[in-house]
Every structure is written in C-alpha cells, then in structure tokens.
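Shown next as structure tokens: one chain only, the form predicted alone.
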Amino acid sequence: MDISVAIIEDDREIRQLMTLLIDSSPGYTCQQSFNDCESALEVIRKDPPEVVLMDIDLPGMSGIEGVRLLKQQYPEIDFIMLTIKEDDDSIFDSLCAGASGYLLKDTPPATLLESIRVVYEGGAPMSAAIARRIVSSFRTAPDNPLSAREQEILRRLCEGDNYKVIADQLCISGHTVRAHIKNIYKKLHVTSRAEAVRKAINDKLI
C-alpha cells in the first residue's frame, strides 16, 4: 500500500518537482499539495494524508503553528519539516509543535523518500547537520537546578509526552508529575510547557 504524503510549500517550483518525485516512486503517492496552510487546514480534515511535507516560512500562518494546529486534532499524521532554517528556535519549536522529522530543503531525493517512509514507521528523520545541533543542545549543564526526576518530566515534556503518559511511564499519579511540573516552572522562572522547553534546551538542561 502506498504511503499518503501532502505537501505545504509556497515556492511553486519546489512543490511541483516534489510532487512529481513523490507521485513517480513505487510505494508513494502524493495525495495533495498547498500553497499555504489556510487552504490546507480544511481539505486535510476531510481526507488525511499519512505524511505531511512542512515548510516553515509560509504566507499567513507559520508551518510550525500549521503543525501544532494538526497534530492535535490529528495525532496519527506524521510531519517532517523541509525548511532551509537550521536556526535552534525553529527546530525546536518544529519538534514540540508535533513534528516528527526534519530536514534541509538540499536533502537529496532518495534521502528524502526514504525518510518518508522512515517517520511512517515511527522513526525520527533528520539531516546530519540538525542531529549534531540537537545532540550538541540535550548535553547537560553542570549547576542544573532540577533533580533528576525533575530532568526526566523535563525530557518527556521535550518529547511531548502528556501529563497522563508521563504519569503511566513514571508509575507515578497525574497529581505527583502536576507538582513536579509546578516545581520546575518555578525553578525555570517560566509559566508555559513552550518557555520551560525552551530554556531546558537553550540552558542544556536534560
């Protein structure tokens, strides 16, 4: 069975030559393919595709909000980010908006189907350069504030992991990871899950 892909790209030139890759590859088909997110949005909540193919600079809303909005009313679509932002803000906010993968818009093709087919099987694709830049950002500072269990809720929340999943991976109650939750926004000086990973990772703290 072929492998469902929608693509959100502005640069009309890209999204064609993608959409011709993706349509001529055995086990591929390119099920639709938008301008921006806008007029994305209502065709995807009628007919969702198994892979979504992000960009991040879009005209009026941002690939990251178009995935954050997505993800949460469609947790089983897989997106991958394809972008020619390397910066740490946009890589971040890409992986804890929803997305799943992301790469550089030189990725080869090969590369690019095979990572397709690797975030529909539950992996993480990323190109070479963003890996090194996440491994670099997760080493951890030496006068950490957290404790280690603090640290671990801290990392799950990274990986966007809910309250209740947390809970049922820790053996712990939803009331225990709430305070620990509370006691890390106040350690962190922060008021939001999005600032608290920020600065988790901004910091090198988990």
Second form
Number of protein chains: 2
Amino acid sequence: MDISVAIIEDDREIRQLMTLLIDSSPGYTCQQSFNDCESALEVIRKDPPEVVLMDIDLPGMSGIEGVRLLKQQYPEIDFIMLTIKEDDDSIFDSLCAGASGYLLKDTPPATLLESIRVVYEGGAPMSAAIARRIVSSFRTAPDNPLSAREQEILRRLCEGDNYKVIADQLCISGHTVRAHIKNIYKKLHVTSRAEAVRKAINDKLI
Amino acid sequence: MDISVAIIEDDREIRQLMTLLIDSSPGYTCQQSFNDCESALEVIRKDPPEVVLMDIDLPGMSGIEGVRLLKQQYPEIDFIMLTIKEDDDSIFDSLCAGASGYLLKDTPPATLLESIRVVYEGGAPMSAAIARRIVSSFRTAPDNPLSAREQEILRRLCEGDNYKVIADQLCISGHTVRAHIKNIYKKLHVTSRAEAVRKAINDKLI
DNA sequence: TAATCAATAGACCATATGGGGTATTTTTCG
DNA sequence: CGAAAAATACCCCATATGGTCTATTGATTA
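Provide the structure of the form predicted together with the DNA, given the form predicted alone shown above.
What follows is the entire complex, opening with the chain shown before.
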C-alpha cells in the first residue's frame, strides 16, 4: 500500500517537482497539493493523507499555524516541515504545533522519500544538526546554586504548597521554611513565588 | 584521525566485545573502558576521549549521574547512552544530564559505529522510535481553555507581576485583574499563583 | 583553627492574595 | 434574535506572603 502524501507549498515549481518526485516513486502517492493552509483545511477532509509536507513561509496562515490546526482535526496525520528556515524558533514552534519531522528544502530527493517513510513508521526525520539542537534543549544548567534542602523546598513551592504544608511535610517550623525560601529568592534573584516557580521550571533547577 | 572512544559498562563481556568492535574498526579507537563512573571520573582526565558510551544501570553512581558529572568537567565530550532501559524517564533524564545520543544495547554493531561518528560530527544518534518520543514531548496541549485576555494576564502572572502592575499595564482596574485571575484558576483547577504558573509553563498555555 | 555556609528558629509589620459574592456592558455565536 | 461567554468593576475579609532583622548549631573548607 502506497503512503499517501500531501504537499502544502506556495512555490508552484517546487510543489510540482515534489509531486512528481513522490508520484513517480514506487510506494508513494501524492494526490493533493495546496499553495496555502486555508485551502488545505477546506479540502483535505475528503481524503486525508497519511503524511503532509509543510512549508513554513506561506501566504496567509503560516505553516506552523497550519500544522496546529490540521493536527487538531487530524491527529493521525504525520507532518514534516519542509522549509528553508532553520532558526530555533521555527524548529521548536513547529514541534510544539505538532510536526514530527523537520527537513530543509535542500534535502536530497532520496532522503526526502526515506523521511516520509520514517515518519510514517513512527520516527522523527530530521538532519543530524537539528536533532542535536533539539536534544541540547533538554540540557540542564550545570550550575544549580541551590542546596539540596532548598531544592526540596523549591520543588514543593512549585506544587503550590504553602509555608505550613511544606513545614509539616518536612517536619520543620514554618519559620525555617520562610528562611529557606528567602535564601532561594536571593540566589535566584527573584522576589516572588511566581518568578521562583518559573525559574525553577525553565532552568530545570528541580 | 581516529575517533577516541571510552566505554563505561559493568558487564565485562559486553565491555570487552564493545572494545574489540571499536578497536578493530578503522577510524575508531578505544583506549579506555571502565566498569563504573567512579573510576572513570578518576582516570579519564589523563586522556579525555571524544565520545563516551555510557550504560545506565551501573554499580554505584548511575550512568545518568555519571554523564552529569563528566559533562560538567569535560563539556567537549559527546555522550551516547547505551542501555536496555527505554522508559521516558531514563531517556529525558539522560538528555537533561548532557547525553547527546541514546541507543539500546541491541543496536547492530554497524549502527553503533555509525552513531559514534554521527555524535562526533555534531548529530544526535538515536532510534526512530526514541526520536519520535523526544519530538512528541514538545507537543502543545491543543485545548487551551483560556480566552485571549486570560492568556495575556497569565503571561504576566508568570513574570511575577502583581495585580496592580498588571492592571496598569493593561489599563484596567485591579478588580478586573482579580476577576480574570479567579476565572483562570477555575479553568485550570488551581488555587494559587504558583500552581497556575507551573501549569502555564508545563502545558504551554502561554 | 577560623571562617563560611547550611539548616534551624523566631519576631514585627505592611501588603498581596484568594475565596465568597454581585453587576454592567460588549462580543460572539448558534 | 437571543443566549452564552468574555471583559469590565466593585464589595468584604481571613490568611499568605515578603522584607528586614537576630540567633544558634553543625558541617565544610580554606
């Protein structure tokens, strides 16, 4: 059974080349191609493809927004971004929107076809460099200035526990909890719970 | 120039097989192998390798902790986890600790060698299934129950702004800000700023 | 050994926060 | 059009929070 592919790409030439490539390759068919997300959203429901190749820079709705909306309606479809943009924002926003793969437009035809199969089989096709950027985004800040006890308490701050609850859980007085929290705030350069929680999560301090 | 590899693996047989595989392959050398992180931390400084293959289940310090400590001291080293564990926690904790690749022990020898080269050249080797899990972790919850205004206010809550500051920024009364925040708490099923901030960040509501 | 840091505990006090209401106007949508 | 949702604004009140300050004990380390 062929993998059915749709293309959303505003450059007519690229769109036709892609369509031709896919249709002429055994194991793949491309019945649908669109030059913007709006038309795709209208038409696609009649015959949803299994894989969508999506450009980012499109007239009207961006490809990222397009993925968000289409993925909402058709969660089974796998999306591969196919774009010239390789800034971090484009990459991470695409993944957040629901894309499963991210390729640059200079990807060789053979790799592109292989990537369509990979994403269809449950993988996440992307270049080595992009994979590394994604993996690196998990990297925890190595310089956590908080003591073990402070981390313990910060963890509970993030849960929304108040002084008394934390004190009871740790079998210490509320005064001590306050003292720790004040130290945490000093070390993190914040002045409120909200900021502390944000920093704790964003900098992976807990 | 050969890529120098070190192995940290407590199973003697696997360790020797790996060493043999690497040393007998042109382009790779394995001068160092350890059966726990502690000895690696002691010895490795004399001749830091370029790539480390790290098991997770080790006597004493876990491979994940080992990566954290080694990566801190030797940021240039690329770490590939080589393990039988494939639960989400092991994967994400490894990446947070500083690993750049994640392979299962049943990875074929050719793929393993290729992966060492990939990570050395700045990629992030891993199986298709694991790549997909990592990519999927970015996926935003599609059902954001908050109105635009509420998101606006939640964003500022996360900044640590208090009622008055938010009110001034949005040119509305503090009462209105409070009303919005009460609605936000209801919709998110939380009862405090800290919980709201956590939910906002974790569920990518802003 | 002296000094520093972490953990513990407490006091005082102004202000921010959250829970409970009610009410009007505008926008959105079936 | 009419209902529902969103945005606006206000009330009361108990409690949580954060700033500033002091102080003791045990561990770590320079």
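Each form is matched to the other, and the largest set of C-alpha atoms that superpose within 1.5 Å is called the rigid core. Remember, it's a predicted structure, so these values are computed and weren't measured experimentally. Numbering follows the first chain given and starts at 1.
- With the core held fixed between the two forms, Glu195 has its Cα displaced by at least 2 Å.
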